[in-house]
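Let's start with one chain on its own, the form predicted on its own, as structure tokens.
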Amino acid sequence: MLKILGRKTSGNTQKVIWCCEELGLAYEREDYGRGFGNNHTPAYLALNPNGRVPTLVDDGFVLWESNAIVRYLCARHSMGTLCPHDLQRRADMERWMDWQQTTLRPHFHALSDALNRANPPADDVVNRLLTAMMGMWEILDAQLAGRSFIAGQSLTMVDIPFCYIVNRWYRLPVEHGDFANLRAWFERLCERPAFRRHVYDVG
């Protein structure tokens, strides 16, 4: 059986989460990471040497890196549907899923991290993170004209990734802009019950 190691309220463990219950797998998963203290023992650092979460373990295959792992579930278990066969098709998929790690992430945490703060930061400070991050909302909500999803009209692997950012998002205490593409994605990604049970209800 499939085993996650990372706790449920790891952005990065969500993604992993969901990708599992969309394609109905069975799996255990187990708390990992902050707060529990145990992703830095010497057990933990032979499967993963980053000491974070999550980690996959497929019958032996160990595998870390959350979209990895999401890119590796979907080719195995969802060939045709979730992950194409084609292979400029799936290559822009991946290049989408990049970006959400790369450079949206980067931002978005930028963001989150200074308004949750004990001490926020000025004012000017956190309006130079939030454009920053509406510029790459405007590059996603352009990608979804015409679309109910990333890459098309139904659901694929290059979603997944993206599941936490766009919740925490649309919780942050600022101004959300007027990406009616990005907000029309999001409510259909919460009308899906794995979407709202492992990542719009844990936060």
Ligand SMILES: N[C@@H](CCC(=O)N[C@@H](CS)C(=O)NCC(=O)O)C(=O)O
The other form holds:
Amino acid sequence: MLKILGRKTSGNTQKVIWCCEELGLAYEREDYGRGFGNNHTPAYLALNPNGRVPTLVDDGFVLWESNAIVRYLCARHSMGTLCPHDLQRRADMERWMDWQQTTLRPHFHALSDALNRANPPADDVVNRLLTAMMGMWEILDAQLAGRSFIAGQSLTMVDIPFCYIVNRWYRLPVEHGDFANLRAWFERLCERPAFRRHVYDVG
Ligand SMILES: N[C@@H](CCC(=O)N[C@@H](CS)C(=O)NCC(=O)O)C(=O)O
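Okay, that is the form predicted on its own; can I get the form predicted together with the named molecule now?
Once more the chain from above appears, this time first in line as the rest of the complex follows.
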């Protein structure tokens, strides 16, 4: 049985939970991470030396890094559907997955951390972070033009890593810009019961 180690409120863990649900996989989840105080124990660090969540255990095979886990699960259980056979189509998707992690995520966290701080920074700092974030959404909105999902007309592995960021973005108390494709895609994700239950409802 697949085991997901990670609290359900962790965005990176939500990717893995949602992925398993879309794939119809049986799994168990154990709470690790903030609030549970168990992700820096020697036993957990032996599985994941970063002391972060999520970690996947698949019959003795241990994997950390949420996007690597999504790629692994989709390649193993959904080759030809969520994960394409074609190498160039796959590279195209992996590029967007890396962009989520290395480009979109730092911008989003910088902005949401600033807004959630007890003493928020000055308006010009927030505005600078917001402008940078809008630039990121403009890129994704353009990619979504004429597509129901990031890589085409159906959900694929590339949509999964974006789940928690787009969900939290629409909850931030800021102007969300005129990104019709982005909003329509988010609404499409919300129509999926597993997204709704494991991402949207958790927050
Ligand atoms: N690059 C890692 C980042 C993992 C990460 O930073 N996870 C956060 C939760 S989203 C974490 O472990 N926070 C500390 C905690 O929950 O104790 C991944 O994508 O898996």
